[in-house]
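The chain that follows stands alone, in the form predicted alone, written as structure tokens.
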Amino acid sequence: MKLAFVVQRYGLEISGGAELHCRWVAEHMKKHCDIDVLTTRALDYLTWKNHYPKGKEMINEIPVRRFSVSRTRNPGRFGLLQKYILENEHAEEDEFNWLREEGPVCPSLLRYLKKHARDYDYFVFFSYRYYQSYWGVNAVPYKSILVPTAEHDPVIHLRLFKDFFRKPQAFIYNSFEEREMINSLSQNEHVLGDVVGVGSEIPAQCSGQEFRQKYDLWGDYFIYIGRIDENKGCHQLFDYFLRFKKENGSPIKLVLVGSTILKIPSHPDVHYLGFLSEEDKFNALEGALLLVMPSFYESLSMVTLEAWALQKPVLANARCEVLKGQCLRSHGGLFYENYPEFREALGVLISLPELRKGMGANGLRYFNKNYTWEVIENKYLSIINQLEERK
């Protein structure tokens, strides 16, 4: 069985999102199938500027074929166009203009798909909203498997996606909420699919003490790990945390890990550490009382699964249906819709160690049942086997 994984960016430097999701699945599925990755030369997701050399390279024993982006994105122009189509009546042509601005525009990748369609049994496309997925699925619909990584944001309601979600041969969803959303938008329940998600690379041992010593950070803290920006709910998190500190007087600290485009509040109990190695990240998570996930939009939160694998409870934004659903199914976390609920939930979690322990144990059971790599690999193989049986 030969599979091509098609994704907008791919590289060891890309540490999150659908791109990391794709790489992890590819690296685990290579024990079962012959894998190629088809991607662009882009590293920067804001402009799609060519960065990597053109052609073929090996990354962790997987051939990666890179194709040039022919048209970089102008973020300002893209933002204005997206605002226009979301707020105004518009023509179908406007949506295709949006898709072209969304990018990454890579016609040579599409030509490769069409020319080499017979060389692969299936093409696994990651992220529905990008140029290479939309036009790639349209080029080889009879061999397409889509991992949509869809969030509940406004662009999913664009008209061009309604028919698009009926074209793949199969779907690999990240959550029950994602599947329900796409089914309701496109009435594509007849298309084969399963809720799969992604596993995670959990170290055999983690040391919160080692993290505290390395970063000279003592006392209780809770942690946010991920991109620090508005869409991830970080501005609201800062506001809620500072209000909590002022009202509660708790010595609890907030530790932030990840790249940022927001100004970090200047406060003695807000500690921004930037991007950390995987070892340091897991050590930081091990030392935390809990993980906070303030994001409004997620198709699947990998760091939430990692927290549960380390038996850490999660405090999540209830306005994200996926995060709320994961907390309800796992019994591994609390959630909030507003500041009073944030204040009460955080207060309960930091003051009741037995509650944290119980929720952490629930989270670990949920992770082991649904998100070990053996489970994930078997679900991918099941989808492929069902497609083969239909031939």
Second form
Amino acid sequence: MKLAFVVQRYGLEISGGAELHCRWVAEHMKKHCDIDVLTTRALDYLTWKNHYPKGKEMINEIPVRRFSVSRTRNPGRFGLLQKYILENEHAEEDEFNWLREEGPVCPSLLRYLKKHARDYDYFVFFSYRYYQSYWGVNAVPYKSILVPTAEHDPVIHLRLFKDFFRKPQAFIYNSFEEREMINSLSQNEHVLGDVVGVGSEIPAQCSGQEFRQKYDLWGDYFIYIGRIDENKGCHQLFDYFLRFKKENGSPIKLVLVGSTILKIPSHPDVHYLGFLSEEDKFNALEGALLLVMPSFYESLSMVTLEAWALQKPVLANARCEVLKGQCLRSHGGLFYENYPEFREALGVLISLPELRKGMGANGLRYFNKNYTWEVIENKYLSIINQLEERK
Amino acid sequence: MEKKVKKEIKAGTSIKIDYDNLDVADIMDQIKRKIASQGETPIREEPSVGEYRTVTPSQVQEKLGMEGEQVSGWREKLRWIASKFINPLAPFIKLIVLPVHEEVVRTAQGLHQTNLRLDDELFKAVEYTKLLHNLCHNLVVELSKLKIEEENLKSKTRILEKDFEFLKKREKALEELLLR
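Following the display of the form predicted alone, present the structure of the form predicted in complex with the partner chain.
Entire complex below, previous chain first.
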């Protein structure tokens, strides 16, 4: 069995998102199938500028074929066009223009897909909204499996995606909410699909104490890990946390880990640590009382799963259907929709260690049942087997 | 410090939790009830989408206006004379200078698409009305048939009732004959 994983970017430097999802799945599936990764030369997701050398290279024993991006993205122009098509009546042609602006425009990759379609049994496309996935699935629909990684993003309602979601042979969803959303948008219930998600590499041992000593951080804290961005709900998190501190006078601290494009509020109990190594990240998570996930749009949230793997409860934004659904199914976390709910839920979690312990245990059970690599690999293999049986 | 810790514990104790069988939905319901009982009206906050900076026509006019105010003396007179000639041509100049052409084309395309869609919807509505009309017609026919059927059944019942009356009378007459 030979599979090609098609993704917009691929490399060890790329952390988070569909790209890391793709790399982890490829690295775990290589023991079951021959895997090739087909990707672009881009590293920067804003401009898609060619960065990596053209051609074939090996990354963690997986052959990676890189194709040149023929047109870089102008974020300003793209922003204006997206705003226009989301807010105005528009023609189908505008949507295709939007897709071209979204990029990464990589015609050589599409030519390769058409030319070498017979060399592969299936093509697994990651992220529905990019140029290579849309035109890639259209080039080889009879061999395509789509991992949409879709969120409640307004662009999913564009007309061009309605038909697109009926074309792949199978879907690998990240969550039940994602499947429901895509089914209701395009009535594609007849297409084979399963909720799979992605596993996580959890270190055998983590030490919160080591983290505290290294960063000289003492006392109780809760943690946010991820890109510090307004779209991730961080602005709201800062606002809520500062109000909580003011009203309750609690000594709890907020630790922030990840790259930032927002101004971090200057407060003695807000600690921004920047981008951390995997080891430090897990140590920080181990030392925390809980993980807060304020994002409005998530298709899975790997860090939430990692928190559960370390038996940490989660406080999530209820506006994100996926996070809320995960909390309700796992019984591993609470959620909030507004400040009073944030205040009460955080208050309950930090004041009741027994509740944290119980939710942490539930989270671990949920993780072991659904997100260990053995489970994920078997689900991928089951979908491929079902497709083979249909042939 | 003690006071603060007490406050936190108080927040937790007002919620009943079954630790052997944690139910997140139940805990969240209790939290919501607690907030409602405190008389707070939570504001639902929408996610903010990054805004893109665009120059509006009013901003352009503002900028032009500000530049005008700085001119004075003979320059102002010259400007006034020039404006007399230029003013009538201003709409054409704006049309050429400002990037409105693309916008006009896009709007026209958008309107055209809307028009097409409206035509489509109208056609669907007409077809739907025709179907409804047919449905109504068929219903009326079926109702008429049923009415006739009902009348038939009624008259049959009346005949049967009469027969029944006659048989009753006959029965009585025969009984009388036998008893004699």
